[in-house]
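Presented as C-alpha coordinates, the chain that follows is alone, the form predicted alone.
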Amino acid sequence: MKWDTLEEEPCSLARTVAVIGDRWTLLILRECFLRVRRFEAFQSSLQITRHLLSERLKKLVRFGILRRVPYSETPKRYEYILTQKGLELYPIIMAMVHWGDTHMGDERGRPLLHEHKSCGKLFDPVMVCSECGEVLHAKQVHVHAGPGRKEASLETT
(Lines of atoms letter the chains of each structure in order from A and count residues from 1; the text may use other names and numbers.)
(Lines give C-alpha, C1' and ligand atoms only; values in the text may rest on other atoms or scores of the structure.)
Protein backbone atom coordinates (compact mmCIF):
# COMPACT_ATOMS: atom_id res chain seq x y z
CA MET A 1 0.00 0.00 0.00
CA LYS A 2 1.17 3.50 -0.78
CA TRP A 3 0.31 6.34 1.58
CA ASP A 4 -0.85 8.61 -1.26
CA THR A 5 -3.36 6.05 -2.55
CA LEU A 6 -4.80 4.67 0.69
CA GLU A 7 -8.21 6.17 -0.05
CA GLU A 8 -8.42 3.93 -3.14
CA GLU A 9 -7.62 0.67 -1.33
CA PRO A 10 -10.32 -2.02 -1.01
CA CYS A 11 -9.97 -1.79 2.76
CA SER A 12 -12.27 0.31 4.94
CA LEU A 13 -9.57 0.90 7.54
CA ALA A 14 -7.02 2.06 4.94
CA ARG A 15 -9.57 4.45 3.40
CA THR A 16 -10.41 5.83 6.85
CA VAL A 17 -6.74 6.26 7.75
CA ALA A 18 -6.30 8.19 4.48
CA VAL A 19 -8.70 10.80 5.86
CA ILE A 20 -8.17 10.88 9.64
CA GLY A 21 -4.96 8.92 10.18
CA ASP A 22 -2.52 11.63 11.16
CA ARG A 23 -2.07 13.07 14.64
CA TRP A 24 -3.12 16.63 13.82
CA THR A 25 -6.34 15.53 12.14
CA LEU A 26 -7.29 13.40 15.13
CA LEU A 27 -6.57 16.28 17.51
CA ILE A 28 -8.61 18.66 15.34
CA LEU A 29 -11.49 16.18 15.48
CA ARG A 30 -11.13 15.99 19.27
CA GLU A 31 -11.48 19.77 19.40
CA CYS A 32 -14.53 19.64 17.12
CA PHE A 33 -16.22 17.21 19.51
CA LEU A 34 -15.32 19.61 22.33
CA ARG A 35 -17.24 22.25 20.35
CA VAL A 36 -14.30 24.26 19.03
CA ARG A 37 -15.38 25.85 15.74
CA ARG A 38 -13.09 28.71 14.73
CA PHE A 39 -9.64 28.67 13.15
CA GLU A 40 -8.05 30.83 15.85
CA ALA A 41 -9.52 28.66 18.60
CA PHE A 42 -8.13 25.48 16.98
CA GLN A 43 -4.74 27.14 16.61
CA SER A 44 -4.71 28.41 20.18
CA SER A 45 -5.80 25.11 21.69
CA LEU A 46 -3.52 22.87 19.62
CA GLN A 47 -0.52 25.19 19.14
CA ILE A 48 -0.43 24.06 15.50
CA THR A 49 1.00 26.19 12.69
CA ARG A 50 -1.50 28.10 10.54
CA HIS A 51 -0.32 26.23 7.45
CA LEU A 52 -0.80 22.75 8.94
CA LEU A 53 -4.16 23.66 10.44
CA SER A 54 -5.36 25.15 7.17
CA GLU A 55 -4.32 22.03 5.23
CA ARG A 56 -6.01 19.64 7.68
CA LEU A 57 -9.23 21.68 7.79
CA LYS A 58 -9.35 21.81 3.97
CA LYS A 59 -8.95 18.04 3.83
CA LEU A 60 -11.72 17.47 6.37
CA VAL A 61 -13.99 19.79 4.38
CA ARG A 62 -13.05 18.07 1.09
CA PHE A 63 -13.98 14.67 2.52
CA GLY A 64 -17.27 15.98 3.89
CA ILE A 65 -16.37 15.59 7.56
CA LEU A 66 -16.55 19.32 8.28
CA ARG A 67 -18.44 22.12 6.57
CA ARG A 68 -17.32 25.74 6.43
CA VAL A 69 -19.92 28.24 7.58
CA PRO A 70 -19.22 31.98 7.40
CA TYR A 71 -19.65 33.84 10.68
CA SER A 72 -18.12 37.20 9.69
CA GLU A 73 -18.23 39.11 6.43
CA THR A 74 -15.59 41.75 7.20
CA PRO A 75 -13.14 40.17 7.39
CA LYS A 76 -14.47 36.94 5.89
CA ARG A 77 -14.16 34.24 8.57
CA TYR A 78 -15.54 30.73 8.88
CA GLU A 79 -16.56 28.23 11.50
CA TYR A 80 -15.93 24.55 10.93
CA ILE A 81 -18.91 22.40 11.86
CA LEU A 82 -19.06 18.60 11.97
CA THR A 83 -21.34 17.14 9.28
CA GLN A 84 -23.34 13.97 9.86
CA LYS A 85 -20.42 12.07 8.35
CA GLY A 86 -18.11 13.79 10.84
CA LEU A 87 -20.42 13.11 13.79
CA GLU A 88 -20.29 9.42 12.89
CA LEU A 89 -16.58 9.47 13.82
CA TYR A 90 -17.56 9.93 17.47
CA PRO A 91 -17.35 6.22 18.36
CA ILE A 92 -13.82 6.09 16.92
CA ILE A 93 -12.70 9.12 18.91
CA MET A 94 -14.35 7.80 22.08
CA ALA A 95 -12.73 4.39 21.64
CA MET A 96 -9.33 6.09 21.39
CA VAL A 97 -10.08 8.25 24.43
CA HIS A 98 -11.09 5.16 26.42
CA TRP A 99 -7.92 3.32 25.37
CA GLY A 100 -5.84 6.35 26.39
CA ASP A 101 -7.64 6.61 29.74
CA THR A 102 -7.07 2.90 30.37
CA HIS A 103 -3.51 2.48 29.11
CA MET A 104 -1.86 5.91 29.03
CA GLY A 105 -3.19 7.54 32.19
CA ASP A 106 -1.19 8.59 35.20
CA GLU A 107 -1.81 9.06 38.92
CA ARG A 108 -3.86 12.22 38.29
CA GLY A 109 -6.59 10.18 36.57
CA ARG A 110 -8.60 10.90 33.45
CA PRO A 111 -8.25 14.38 32.00
CA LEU A 112 -11.92 14.46 30.95
CA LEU A 113 -15.02 12.68 32.18
CA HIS A 114 -17.98 11.95 29.90
CA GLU A 115 -21.55 12.22 31.13
CA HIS A 116 -24.52 10.73 29.29
CA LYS A 117 -27.07 13.57 29.10
CA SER A 118 -30.08 11.24 29.12
CA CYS A 119 -29.29 9.45 32.39
CA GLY A 120 -26.84 11.89 33.96
CA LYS A 121 -24.24 9.18 34.65
CA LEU A 122 -20.53 9.19 33.87
CA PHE A 123 -19.74 6.41 31.41
CA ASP A 124 -17.06 4.40 29.64
CA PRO A 125 -17.67 3.85 25.92
CA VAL A 126 -18.22 0.23 24.95
CA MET A 127 -18.79 -1.39 21.58
CA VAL A 128 -21.77 -3.69 21.32
CA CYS A 129 -23.17 -5.98 18.66
CA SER A 130 -25.78 -4.14 16.58
CA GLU A 131 -27.88 -7.32 16.46
CA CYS A 132 -27.92 -8.68 20.03
CA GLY A 133 -26.52 -5.83 22.12
CA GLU A 134 -23.76 -7.96 23.68
CA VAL A 135 -20.43 -6.22 24.41
CA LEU A 136 -17.90 -7.06 21.67
CA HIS A 137 -14.35 -8.29 22.27
CA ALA A 138 -11.81 -8.92 19.50
CA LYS A 139 -11.57 -12.67 20.20
CA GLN A 140 -15.35 -13.02 19.79
CA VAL A 141 -15.52 -11.69 16.23
CA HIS A 142 -15.05 -13.62 12.98
CA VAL A 143 -14.19 -11.66 9.82
CA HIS A 144 -15.51 -12.70 6.39
CA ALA A 145 -14.82 -11.28 2.94
CA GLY A 146 -17.42 -8.74 1.85
CA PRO A 147 -18.63 -7.78 -1.63
CA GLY A 148 -16.15 -4.86 -1.84
CA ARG A 149 -13.06 -7.00 -1.33
CA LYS A 150 -10.82 -7.70 -4.36
CA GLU A 151 -9.69 -11.15 -3.29
CA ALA A 152 -12.33 -13.84 -2.91
CA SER A 153 -10.85 -15.25 0.28
CA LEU A 154 -9.93 -13.82 3.65
CA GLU A 155 -8.46 -15.66 6.58
CA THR A 156 -10.64 -15.28 9.63
CA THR A 157 -9.34 -14.47 13.07
Contents of the next structure:
2 protein chains.
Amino acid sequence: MKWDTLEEEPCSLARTVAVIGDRWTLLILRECFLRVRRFEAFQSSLQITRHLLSERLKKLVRFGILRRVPYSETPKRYEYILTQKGLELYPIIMAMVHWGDTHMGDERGRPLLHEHKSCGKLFDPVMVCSECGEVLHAKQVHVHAGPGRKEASLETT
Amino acid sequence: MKWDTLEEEPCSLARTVAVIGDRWTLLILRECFLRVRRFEAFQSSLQITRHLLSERLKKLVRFGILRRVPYSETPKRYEYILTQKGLELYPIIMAMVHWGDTHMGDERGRPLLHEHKSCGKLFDPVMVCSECGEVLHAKQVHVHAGPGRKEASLETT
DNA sequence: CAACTTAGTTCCTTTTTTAGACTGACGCCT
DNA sequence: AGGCGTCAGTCTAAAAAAGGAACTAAGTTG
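Since the one above is the form predicted alone, can you give the form predicted together with a further copy of the same chain too?
After this comes the whole thing, all chains and molecules, with the earlier chain placed first.
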Protein backbone atom coordinates (compact mmCIF):
# COMPACT_ATOMS: atom_id res chain seq x y z
CA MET A 1 0.00 0.00 0.00
CA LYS A 2 1.45 3.32 -1.11
CA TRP A 3 0.70 6.63 0.54
CA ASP A 4 -0.88 8.14 -2.53
CA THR A 5 -3.32 5.24 -2.78
CA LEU A 6 -4.14 5.28 0.93
CA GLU A 7 -6.51 8.16 0.38
CA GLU A 8 -8.67 6.05 -1.91
CA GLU A 9 -8.93 2.98 0.34
CA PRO A 10 -12.47 1.96 1.26
CA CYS A 11 -11.75 2.77 4.88
CA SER A 12 -12.42 6.05 6.63
CA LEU A 13 -9.55 5.53 9.01
CA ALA A 14 -7.10 5.09 6.14
CA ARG A 15 -8.44 8.24 4.49
CA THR A 16 -8.03 10.25 7.66
CA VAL A 17 -4.56 8.81 8.17
CA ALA A 18 -3.66 9.84 4.63
CA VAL A 19 -4.29 13.46 5.64
CA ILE A 20 -3.22 13.80 9.26
CA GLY A 21 -1.51 10.50 10.02
CA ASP A 22 2.00 11.66 10.57
CA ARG A 23 3.78 12.98 13.56
CA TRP A 24 4.44 16.53 12.44
CA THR A 25 0.96 17.11 11.11
CA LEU A 26 -0.56 16.13 14.43
CA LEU A 27 1.77 18.45 16.30
CA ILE A 28 1.06 21.28 13.87
CA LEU A 29 -2.64 20.78 14.51
CA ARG A 30 -2.09 20.93 18.25
CA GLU A 31 -0.48 24.31 17.73
CA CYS A 32 -3.39 25.41 15.54
CA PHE A 33 -5.81 24.61 18.36
CA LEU A 34 -3.59 26.63 20.69
CA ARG A 35 -4.03 29.59 18.31
CA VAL A 36 -0.70 29.48 16.61
CA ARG A 37 -1.11 30.77 13.07
CA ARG A 38 2.17 31.95 11.59
CA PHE A 39 5.02 30.18 9.92
CA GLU A 40 7.67 31.47 12.28
CA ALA A 41 5.55 30.69 15.29
CA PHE A 42 5.01 27.07 14.26
CA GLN A 43 8.66 26.71 13.45
CA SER A 44 9.99 28.08 16.69
CA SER A 45 7.56 26.29 18.96
CA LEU A 46 7.92 22.90 17.25
CA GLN A 47 11.55 23.01 16.13
CA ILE A 48 10.37 21.45 12.89
CA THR A 49 12.57 22.03 9.85
CA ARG A 50 11.33 24.89 7.73
CA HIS A 51 11.20 22.64 4.72
CA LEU A 52 8.87 20.10 6.31
CA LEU A 53 6.74 22.79 7.90
CA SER A 54 6.26 24.37 4.51
CA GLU A 55 5.27 21.03 3.00
CA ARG A 56 2.89 20.09 5.78
CA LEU A 57 1.15 23.44 5.76
CA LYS A 58 0.68 23.18 2.01
CA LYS A 59 -0.80 19.75 2.41
CA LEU A 60 -3.19 20.88 5.13
CA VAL A 61 -4.29 23.78 2.92
CA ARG A 62 -4.72 21.45 -0.05
CA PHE A 63 -7.02 19.23 2.02
CA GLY A 64 -9.04 22.18 3.26
CA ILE A 65 -8.02 21.87 6.89
CA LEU A 66 -6.23 25.20 7.01
CA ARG A 67 -6.87 28.41 5.09
CA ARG A 68 -3.95 30.59 4.05
CA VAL A 69 -5.11 34.11 4.81
CA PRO A 70 -3.12 37.28 4.10
CA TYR A 71 -2.68 39.49 7.13
CA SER A 72 -0.37 42.02 5.55
CA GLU A 73 -0.25 43.29 1.96
CA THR A 74 3.25 44.78 1.85
CA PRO A 75 5.09 42.65 2.46
CA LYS A 76 2.74 39.80 1.53
CA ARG A 77 2.38 37.73 4.68
CA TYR A 78 0.01 34.90 5.38
CA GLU A 79 -1.33 33.08 8.36
CA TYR A 80 -2.88 29.66 8.61
CA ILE A 81 -6.32 29.37 10.13
CA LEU A 82 -8.37 26.26 10.84
CA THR A 83 -11.39 25.87 8.58
CA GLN A 84 -14.60 24.24 9.80
CA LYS A 85 -13.27 20.94 8.50
CA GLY A 86 -10.12 21.54 10.49
CA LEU A 87 -12.00 22.52 13.65
CA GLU A 88 -13.82 19.22 13.43
CA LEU A 89 -10.54 17.42 14.03
CA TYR A 90 -10.88 18.56 17.63
CA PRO A 91 -12.25 15.26 18.95
CA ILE A 92 -9.28 13.41 17.49
CA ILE A 93 -6.79 15.75 19.10
CA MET A 94 -8.64 15.73 22.42
CA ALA A 95 -8.93 11.94 22.42
CA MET A 96 -5.17 11.75 21.93
CA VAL A 97 -4.48 14.29 24.65
CA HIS A 98 -6.75 12.42 27.02
CA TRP A 99 -5.08 9.08 26.34
CA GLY A 100 -1.70 10.70 26.89
CA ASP A 101 -2.92 12.23 30.15
CA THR A 102 -4.15 8.85 31.31
CA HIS A 103 -1.37 6.55 30.15
CA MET A 104 1.75 8.56 29.49
CA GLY A 105 1.78 10.95 32.45
CA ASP A 106 4.69 11.48 34.81
CA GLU A 107 4.85 12.36 38.51
CA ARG A 108 4.47 16.09 37.78
CA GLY A 109 0.84 15.84 36.71
CA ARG A 110 -0.87 17.00 33.55
CA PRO A 111 0.80 19.46 31.24
CA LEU A 112 -2.50 21.16 30.40
CA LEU A 113 -5.91 21.42 32.02
CA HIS A 114 -9.05 21.99 29.98
CA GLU A 115 -11.92 24.15 31.14
CA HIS A 116 -15.32 23.92 29.52
CA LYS A 117 -16.56 27.50 29.18
CA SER A 118 -20.21 26.39 29.12
CA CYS A 119 -20.13 24.77 32.55
CA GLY A 120 -16.99 26.36 33.97
CA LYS A 121 -15.43 23.09 35.09
CA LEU A 122 -12.23 21.27 34.32
CA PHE A 123 -13.19 18.25 32.26
CA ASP A 124 -12.06 15.22 30.34
CA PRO A 125 -13.45 14.40 26.93
CA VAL A 126 -15.75 11.38 26.86
CA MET A 127 -16.95 9.58 23.77
CA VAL A 128 -20.58 8.61 23.73
CA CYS A 129 -23.08 7.00 21.36
CA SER A 130 -24.97 9.56 19.27
CA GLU A 131 -28.16 7.52 19.68
CA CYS A 132 -28.38 6.59 23.35
CA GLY A 133 -25.73 8.83 24.90
CA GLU A 134 -23.99 5.97 26.71
CA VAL A 135 -20.23 5.91 27.02
CA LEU A 136 -18.72 3.92 24.17
CA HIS A 137 -16.52 0.87 24.63
CA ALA A 138 -14.87 -1.07 21.84
CA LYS A 139 -16.45 -4.34 22.96
CA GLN A 140 -19.97 -2.99 22.67
CA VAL A 141 -19.66 -2.06 19.06
CA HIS A 142 -20.50 -4.32 16.17
CA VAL A 143 -19.13 -3.41 12.77
CA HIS A 144 -21.03 -4.00 9.51
CA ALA A 145 -19.84 -3.51 5.97
CA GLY A 146 -21.44 -0.32 4.63
CA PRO A 147 -22.33 0.65 1.06
CA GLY A 148 -18.78 1.85 0.41
CA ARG A 149 -17.42 -1.67 0.80
CA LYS A 150 -18.60 -5.07 -0.30
CA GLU A 151 -16.99 -7.52 2.12
CA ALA A 152 -18.59 -9.61 4.86
CA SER A 153 -19.45 -8.04 8.21
CA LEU A 154 -16.97 -8.03 11.04
CA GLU A 155 -17.09 -7.64 14.77
CA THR A 156 -14.76 -5.67 17.02
CA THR A 157 -12.65 -7.26 19.73
CA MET B 1 12.86 17.83 18.12
CA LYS B 2 13.92 14.19 17.83
CA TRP B 3 11.54 11.26 18.06
CA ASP B 4 13.14 9.78 21.13
CA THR B 5 12.73 13.04 23.04
CA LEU B 6 9.14 13.52 21.93
CA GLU B 7 7.99 11.05 24.51
CA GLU B 8 9.29 13.25 27.31
CA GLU B 9 7.75 16.52 26.12
CA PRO B 10 5.46 18.23 28.63
CA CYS B 11 2.52 17.65 26.31
CA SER B 12 0.16 14.73 26.35
CA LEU B 13 -0.46 14.97 22.64
CA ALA B 14 3.25 14.72 21.89
CA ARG B 15 3.51 11.70 24.16
CA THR B 16 0.63 9.96 22.45
CA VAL B 17 2.06 10.84 19.06
CA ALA B 18 5.39 9.34 20.12
CA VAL B 19 3.62 5.99 20.53
CA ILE B 20 0.94 5.83 17.85
CA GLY B 21 1.67 8.86 15.69
CA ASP B 22 2.64 7.18 12.47
CA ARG B 23 0.65 5.89 9.60
CA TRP B 24 1.35 2.19 9.90
CA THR B 25 0.77 2.07 13.63
CA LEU B 26 -2.66 3.61 13.23
CA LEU B 27 -3.57 1.13 10.51
CA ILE B 28 -2.28 -1.76 12.61
CA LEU B 29 -4.49 -0.59 15.46
CA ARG B 30 -7.49 -0.46 13.15
CA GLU B 31 -6.85 -4.12 12.35
CA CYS B 32 -6.53 -4.91 16.05
CA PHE B 33 -9.96 -3.45 16.68
CA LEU B 34 -11.27 -5.57 13.82
CA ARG B 35 -9.93 -8.64 15.67
CA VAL B 36 -6.86 -9.25 13.58
CA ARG B 37 -4.20 -10.78 15.83
CA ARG B 38 -1.56 -12.62 13.84
CA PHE B 39 1.53 -11.52 12.02
CA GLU B 40 0.54 -13.00 8.68
CA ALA B 41 -2.96 -11.60 8.97
CA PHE B 42 -1.72 -8.06 9.57
CA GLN B 43 0.77 -8.41 6.79
CA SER B 44 -1.63 -9.65 4.17
CA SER B 45 -4.45 -7.25 4.99
CA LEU B 46 -2.23 -4.17 5.18
CA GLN B 47 0.45 -4.98 2.59
CA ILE B 48 2.97 -3.58 5.03
CA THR B 49 6.53 -4.85 4.68
CA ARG B 50 7.30 -7.64 7.12
CA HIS B 51 10.20 -5.66 8.45
CA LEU B 52 8.12 -2.67 9.41
CA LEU B 53 5.31 -4.78 10.77
CA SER B 54 7.75 -6.58 13.02
CA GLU B 55 9.14 -3.28 14.29
CA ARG B 56 5.77 -1.71 14.89
CA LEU B 57 4.41 -4.71 16.75
CA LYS B 58 7.47 -4.75 18.99
CA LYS B 59 7.00 -1.09 19.72
CA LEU B 60 3.32 -1.53 20.57
CA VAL B 61 4.23 -4.40 22.89
CA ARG B 62 6.99 -2.33 24.50
CA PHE B 63 4.49 0.42 25.24
CA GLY B 64 1.96 -2.01 26.68
CA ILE B 65 -0.65 -1.51 23.98
CA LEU B 66 -0.47 -5.08 22.69
CA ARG B 67 0.36 -8.29 24.53
CA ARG B 68 2.27 -11.04 22.71
CA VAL B 69 0.45 -14.20 23.69
CA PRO B 70 1.44 -17.74 22.65
CA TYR B 71 -1.35 -19.65 20.96
CA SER B 72 0.68 -22.70 20.03
CA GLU B 73 3.58 -24.32 21.86
CA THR B 74 5.10 -26.40 19.09
CA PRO B 75 5.88 -24.58 16.98
CA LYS B 76 6.00 -21.47 19.19
CA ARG B 77 3.54 -19.05 17.69
CA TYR B 78 2.27 -15.80 19.10
CA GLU B 79 -0.62 -13.48 18.55
CA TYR B 80 -1.02 -9.85 19.44
CA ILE B 81 -3.91 -8.83 21.65
CA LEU B 82 -4.96 -5.37 22.76
CA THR B 83 -4.36 -4.69 26.45
CA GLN B 84 -6.66 -2.45 28.47
CA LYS B 85 -4.33 0.44 27.65
CA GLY B 86 -4.70 -0.48 23.98
CA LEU B 87 -8.47 -0.82 24.15
CA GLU B 88 -8.59 2.71 25.52
CA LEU B 89 -7.26 3.99 22.21
CA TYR B 90 -10.72 3.28 20.83
CA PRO B 91 -11.97 6.88 21.06
CA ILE B 92 -8.99 8.06 19.02
CA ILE B 93 -9.60 5.49 16.30
CA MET B 94 -13.33 6.15 16.27
CA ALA B 95 -12.83 9.91 16.14
CA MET B 96 -10.61 9.43 13.11
CA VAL B 97 -13.06 7.07 11.43
CA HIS B 98 -15.87 9.54 12.05
CA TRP B 99 -13.93 12.45 10.61
CA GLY B 100 -13.09 10.34 7.58
CA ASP B 101 -16.75 9.38 7.17
CA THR B 102 -17.76 13.02 7.34
CA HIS B 103 -15.05 14.69 5.28
CA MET B 104 -13.34 12.14 3.10
CA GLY B 105 -16.29 10.10 1.84
CA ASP B 106 -17.06 9.31 -1.76
CA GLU B 107 -20.32 8.77 -3.60
CA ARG B 108 -20.52 5.12 -2.56
CA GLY B 109 -21.26 5.88 1.08
CA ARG B 110 -19.53 4.71 4.23
CA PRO B 111 -17.17 1.77 4.16
CA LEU B 112 -18.28 0.59 7.60
CA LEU B 113 -21.32 1.06 9.78
CA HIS B 114 -21.13 0.86 13.56
CA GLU B 115 -23.86 -0.65 15.69
CA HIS B 116 -24.01 -0.01 19.41
CA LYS B 117 -24.92 -3.34 21.01
CA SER B 118 -26.39 -1.64 24.09
CA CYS B 119 -29.04 0.27 22.17
CA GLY B 120 -29.06 -1.68 18.93
CA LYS B 121 -28.75 1.38 16.70
CA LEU B 122 -26.27 2.53 14.10
CA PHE B 123 -24.43 5.43 15.64
CA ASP B 124 -21.72 8.04 15.31
CA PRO B 125 -19.28 8.75 18.10
CA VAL B 126 -19.79 12.09 19.83
CA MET B 127 -17.37 13.75 22.21
CA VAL B 128 -18.91 15.33 25.29
CA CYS B 129 -17.76 17.08 28.45
CA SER B 130 -17.28 14.68 31.37
CA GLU B 131 -18.78 17.27 33.73
CA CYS B 132 -21.90 18.59 32.02
CA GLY B 133 -22.38 16.08 29.19
CA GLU B 134 -22.65 18.78 26.52
CA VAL B 135 -21.13 18.22 23.10
CA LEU B 136 -17.62 19.65 22.99
CA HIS B 137 -16.47 22.31 20.55
CA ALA B 138 -12.95 23.64 20.29
CA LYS B 139 -14.11 27.23 20.78
CA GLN B 140 -15.73 26.48 24.12
CA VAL B 141 -12.62 25.15 25.72
CA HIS B 142 -10.13 27.21 27.65
CA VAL B 143 -6.69 25.74 28.22
CA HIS B 144 -4.67 26.32 31.40
CA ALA B 145 -1.14 25.26 32.16
CA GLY B 146 -1.27 22.29 34.53
CA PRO B 147 1.24 21.14 37.14
CA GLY B 148 3.26 19.28 34.50
CA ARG B 149 4.15 22.54 32.79
CA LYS B 150 5.19 25.98 34.01
CA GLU B 151 4.22 28.36 31.22
CA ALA B 152 1.46 30.95 31.11
CA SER B 153 -2.11 29.90 30.35
CA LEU B 154 -3.39 29.77 26.81
CA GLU B 155 -6.75 29.80 25.13
CA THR B 156 -7.95 27.70 22.22
CA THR B 157 -9.14 29.21 18.96
C1' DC C 1 11.29 -36.40 1.57
C1' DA C 2 9.36 -32.31 -0.62
C1' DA C 3 6.18 -28.67 -0.04
C1' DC C 4 3.83 -25.60 2.99
C1' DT C 5 2.92 -22.53 7.04
C1' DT C 6 4.05 -18.98 10.40
C1' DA C 7 6.86 -15.54 12.22
C1' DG C 8 10.16 -13.34 11.58
C1' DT C 9 15.34 -11.41 9.75
C1' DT C 10 18.66 -9.69 6.27
C1' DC C 11 20.19 -6.97 2.51
C1' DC C 12 19.88 -3.52 -0.75
C1' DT C 13 17.39 0.43 -3.00
C1' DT C 14 14.38 4.41 -2.81
C1' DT C 15 12.09 7.98 -0.35
C1' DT C 16 11.68 11.14 3.57
C1' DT C 17 13.50 13.84 6.99
C1' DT C 18 17.01 16.70 9.04
C1' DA C 19 20.18 20.55 9.62
C1' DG C 20 21.41 24.53 8.28
C1' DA C 21 22.64 28.03 4.89
C1' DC C 22 20.51 31.11 1.54
C1' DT C 23 16.87 34.34 -0.76
C1' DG C 24 13.91 38.15 -1.30
C1' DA C 25 10.81 41.58 0.04
C1' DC C 26 10.10 44.57 2.96
C1' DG C 27 10.27 47.71 7.74
C1' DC C 28 12.85 50.42 11.16
C1' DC C 29 16.57 53.19 12.92
C1' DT C 30 19.97 56.69 12.66
C1' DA D 1 21.18 55.73 2.36
C1' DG D 2 23.26 51.82 4.88
C1' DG D 3 22.81 48.29 8.01
C1' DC D 4 20.05 45.28 10.84
C1' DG D 5 15.99 42.59 11.71
C1' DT D 6 11.68 39.98 10.47
C1' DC D 7 8.93 36.85 7.90
C1' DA D 8 8.02 33.21 4.76
C1' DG D 9 9.85 30.54 2.55
C1' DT D 10 13.64 27.56 -0.87
C1' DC D 11 17.93 24.77 -1.63
C1' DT D 12 21.33 21.25 -0.82
C1' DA D 13 23.84 17.51 1.27
C1' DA D 14 23.70 13.98 4.73
C1' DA D 15 21.21 10.87 7.74
C1' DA D 16 17.25 8.13 8.84
C1' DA D 17 13.23 5.54 7.62
C1' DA D 18 10.57 2.78 4.50
C1' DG D 19 10.04 -0.44 0.60
C1' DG D 20 10.94 -4.87 -1.90
C1' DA D 21 12.23 -9.19 -2.06
C1' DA D 22 14.74 -13.09 -0.77
C1' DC D 23 16.17 -15.98 3.18
C1' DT D 24 15.89 -18.50 7.86
C1' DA D 25 14.04 -21.49 11.32
C1' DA D 26 10.96 -24.73 13.33
C1' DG D 27 7.62 -27.54 12.75
C1' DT D 28 3.41 -29.82 9.91
C1' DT D 29 1.27 -32.08 6.08
C1' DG D 30 0.93 -35.15 2.03
